[in-house]
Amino acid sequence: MGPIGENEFFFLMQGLKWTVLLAVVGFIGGGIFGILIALLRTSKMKVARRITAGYIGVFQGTPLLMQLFVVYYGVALLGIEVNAWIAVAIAFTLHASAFLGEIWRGSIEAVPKGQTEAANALGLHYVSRMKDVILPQALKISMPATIGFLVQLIKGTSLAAIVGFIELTRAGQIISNQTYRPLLVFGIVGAIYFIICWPLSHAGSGLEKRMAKAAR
């Protein structure tokens, strides 16, 4: 068994950097497209609602692992050369946009109808109504679920290793193969995930409890 020293720890930190960066890119990119999907899902256009419902259904109904494979190898079949980082970033953005779009769609519909009626009575057009009245309330309602999804997204980055992307879990696997100390290595990897995810989960639970008390 080999020792786990500074080099191995630094390699894990490099993997952690890519894990965090991938989660951030996927969450921000997914958030941008997710807002558009949520708005289309709640629009009066029947075709837009059906298309976005189908889009969400595809990503919610298939494993993230399969989505990574399809994006990584599907793009290559089109004759476009992309490295693993770009492929997984695209896959995570698409995945996150579907889930966040559905979360925020539910939050928009959870805003009391009286708010929309009041905005209409004031003569606010659609953009102002959504930007100034509906979305601020909807995003507040969605915070616990949004944070919960972010936690799942961070843990889901471990699947990116399947297409050769070296994030935290893959870095741990490489070090484990070199040192023959899998229990110690993956114990450290698990502890790092816990340090990142537990505060977020705790914050999400706290928000949910505070919102439940405020609603009483």
Second form
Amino acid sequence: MGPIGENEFFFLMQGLKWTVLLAVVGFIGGGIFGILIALLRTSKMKVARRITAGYIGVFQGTPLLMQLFVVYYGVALLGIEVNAWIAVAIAFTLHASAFLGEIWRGSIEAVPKGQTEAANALGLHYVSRMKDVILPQALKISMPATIGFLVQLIKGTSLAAIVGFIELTRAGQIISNQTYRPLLVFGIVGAIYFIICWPLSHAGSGLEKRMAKAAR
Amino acid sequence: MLNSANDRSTLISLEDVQKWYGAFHALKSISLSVRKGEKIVLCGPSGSGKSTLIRCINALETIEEGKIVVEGQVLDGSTRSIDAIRREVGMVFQSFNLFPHMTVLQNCTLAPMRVRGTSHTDAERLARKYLERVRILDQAEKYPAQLSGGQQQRVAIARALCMEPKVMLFDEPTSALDPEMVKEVLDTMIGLARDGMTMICVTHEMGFARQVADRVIFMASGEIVEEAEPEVFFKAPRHERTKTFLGEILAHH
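Take the protein just shown as the form predicted on its own and give its structure as the form predicted in complex with the partner chain.
So here's everything in the complex, that chain up top.
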């Protein structure tokens, strides 16, 4: 058994950095495409609704791990050389956009119909109707579920280890193999995940309670 | 009645309008013409199509047959015609439909800025003018949820007026209000009517109809059954269904 010292801890922190970066990139990329998907999913165009429904179905109906494999090896098969970081970022963006798109579709539809009618009666066009009236209300409604998904995404980044990406969990595994102290190492790794995720979950359920009270 | 006596050109006309919801025939060959400055009260039992009728005028509902013309613009389903008509037609809803995430002032400035391209300063000036007119300017910085139902509905009226419409549609504006708040909204509407606004009001407030309406139209089962001046309408209704309806509704007042 080896000691767990400064070097080992630094190595874990390097892993944590990639975990956070992956989650942030997945969340931002997923957020941007997720909005697009939610808008297409609620649009008047039947084809757009069908295609996005299929997209959501595929990414919700298959394991994230498999999605990582497909993007990682699939992109290589297309003859495009990308590093693991880009491939994993693409996979997480696709994954997150499907889930966030579906969450936000639900919240767009949860905004009372009278809001759209009032906006229409005032002559507001689609862009203003969405940007000024519907989306601000929908995003508020979606906050608890959105935060819940962010927590899932942060934990889901651990799967990136499978394609050789050294994020927090993989870093823990490497340290554990070197020091033969799996319980201690993964205890620390678990605690780090918890410190990040628990405040988010807590904030999410706090928001939910406050909104339930406001809606009465 | 007052200002409009010398200007009686047609503002809205409906010709043989038909609407179906699936197999349900919601509007049966409705023809109606509204002159500038005219105030019309639409009444009838629930499900008679009166709300549907006014919602067709600003294209919140589509029609299957017939012709709707507003201020010379034929409503042909094109975005252009819908835009043109919605610029001239203001609407007030039963459930207010204020934007809850915006202040009263923001509710009023949004459409002028986005639709008419009014500057922020001018939009605010306009909003303050109409909030003053519905006597609620002191609440301008509040959010809708902080206001009473009657206040919210007056804000909704101001919001519609900020687009300076030629005609206002009211879809049961007092039906969702507690009784003590009905009067403040009706008074606001009476004020509007006095100022010469063209109005089509779906309402069961018969006192309002008597006081303000040029014509009362009674609808049942998607048809216009009877229309007359309020005096005639209330004193000497011709149709059996009108008599029954009036009997029921006046018994409660």
